[in-house]
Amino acid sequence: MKKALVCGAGGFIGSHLVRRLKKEGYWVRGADLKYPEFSKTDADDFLKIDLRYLENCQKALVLPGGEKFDEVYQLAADMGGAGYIFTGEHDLAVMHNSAQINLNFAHLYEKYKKLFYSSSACVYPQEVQMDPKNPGLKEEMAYPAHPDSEYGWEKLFSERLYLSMMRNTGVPVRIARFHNIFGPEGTWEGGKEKAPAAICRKVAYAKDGDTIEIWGDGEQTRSFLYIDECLEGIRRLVESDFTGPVNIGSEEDITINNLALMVAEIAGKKINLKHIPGPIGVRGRNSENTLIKEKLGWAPNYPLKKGMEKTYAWIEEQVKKKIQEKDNY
């Protein structure tokens, strides 16, 4: 039985990967600052500590008799959706609390047998992000490098080390970039959640046509990820002789107006936009998968509606429950 540690477990992708690592027949330790918030762990083991602490990522790679972990998946990270990232007032927690957790992983490459590392389509740069209808980012477009954000500068951080830490030690890393995930069980509410999540939760608690806000104009566009997709690509990916980085993204982009729009119909809500000055990033980003078609010999292709359908109907259904536990208050 292969066994797999899976940090940010706690989290939306992370906590998804716990289960189907278990499906898959994994041994699994989850490690995180948090249990998942919307349903029990599947991990056969759950640490809840703080991975930017050495010591604790120590004890998280601690197997009896000294074995070691089969595959290591990095996914902690400080994050969020646009309103935790673009503002700049989270700047330093995320530059240095990312970064902290993988250094320390990469300092402890001895104790484990292969390495995943999550990286992010933010590491790509402003110039090739400025139109809206952007053809695709190609993985070496990363270079010459000026991310929108100091999240992007860090995940690109992130990458570089792990593939010094393959170069002089000799242990296998995987490197995915990944673009926008969206699906059932993540954060809806509070200012960490996405596009899609946000849209959802203001749909839900709109009366048919009633007004909700869009940040900027709206004609930003973005292609979003089923999470189903996400966690396809990482397994393959792993299971490939490939590092890349490597994109893992749908093609299939839309502007956040026509997302909230998609978003209406789905809810058979007839729902008016009204734009207004908020943090939106760079204008159009999506995803270009030649190198993944060519060296996994498969891309995502899940239609974005039937991804949104999903998520609109868990959401409206957190949203009621939202409802019922204030009017039982």
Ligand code: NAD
Second form
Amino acid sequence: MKKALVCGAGGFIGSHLVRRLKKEGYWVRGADLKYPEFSKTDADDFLKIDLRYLENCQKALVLPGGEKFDEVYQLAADMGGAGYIFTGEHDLAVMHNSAQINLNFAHLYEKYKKLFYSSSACVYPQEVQMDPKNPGLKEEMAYPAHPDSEYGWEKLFSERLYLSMMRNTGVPVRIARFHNIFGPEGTWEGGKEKAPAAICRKVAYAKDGDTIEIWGDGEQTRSFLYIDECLEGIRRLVESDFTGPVNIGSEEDITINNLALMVAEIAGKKINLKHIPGPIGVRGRNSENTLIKEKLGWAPNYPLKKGMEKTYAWIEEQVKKKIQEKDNY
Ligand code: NAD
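Here we have the form predicted on its own; I need the corresponding form predicted together with this ligand.
Shown next: the complete complex, the earlier chain at its head.
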């Protein structure tokens, strides 16, 4: 039985990844500051620990009889949506906390057989994302580097850290650059949520004919990838002999205004949009999937609308629960 350690197993992608690995027959240990928020973890073992401390990472990597983990999935990071990443208020936390975790796992390379690292589309330079009709970000465009956030700089540093580790120690590494992953059981309120979840929440709270607020003019474009496709990409990459970094993202880009209208249509509500100042990030960001097709013979193709239907249904349920709790209070 293969054994995997999932760091960040209490988070959105990590908790789904644990479920996926269990379905594939793995023995899984999860590690995170917190348990998953919306469902019980499927991990065989779960350590509630702070991975910024080397001794906690060491503890997470111990198996009976000195056995090594077959795979470490390093997803733990201090992150959030635009409201968290782009205001500047959390820059030190974002850089320091995530880098510290990655330095620890690079230091402990002798304790596992292979490591997967979750990087981000945020590594790409601002200059190649000025056009809302962005034709897509190819992996080699990451250099010369000029990410638009400290979050992106930390990801780029940690990509290089793990690539150096592989070069100097021979421990295999797989690196993916995720592009806006969304789906049920993701953060949907509180300030760390991403655009798809925030829009679903606003629409779910709105009555027919209401107005919701959108940051900026809403003409900025993004592509969003449904969680199941992200997991499929991770697993295919880890099983392959390709190191990456490689994009795991959708090529179906959409403006934020149209995303809001899509959600309104799914909800069956007429919704007006009011544009307000707010952090918006780059003007256009889309995935370009030539490399993943070439190396893995696969690329995501699940339609955005289907993913948004599932996500809206889940967020609507959460909103209804919240309203009911308030009424009972
Ligand atoms: P998430 O915030 O839901 O999960 C990250 C988890 O890391 C959280 O549960 C958090 O508690 C944990 N964590 C943070 N600091 C920790 C610490 N010191 N010790 C232990 N655990 C700690 O985020 P996610 O959306 O599931 O993202 C997972 C990974 O994928 C992250 O590395 C993120 O940067 C990357 N990524 C995500 C997206 C996306 O769209 N969701 C896009 C690009 C990259």
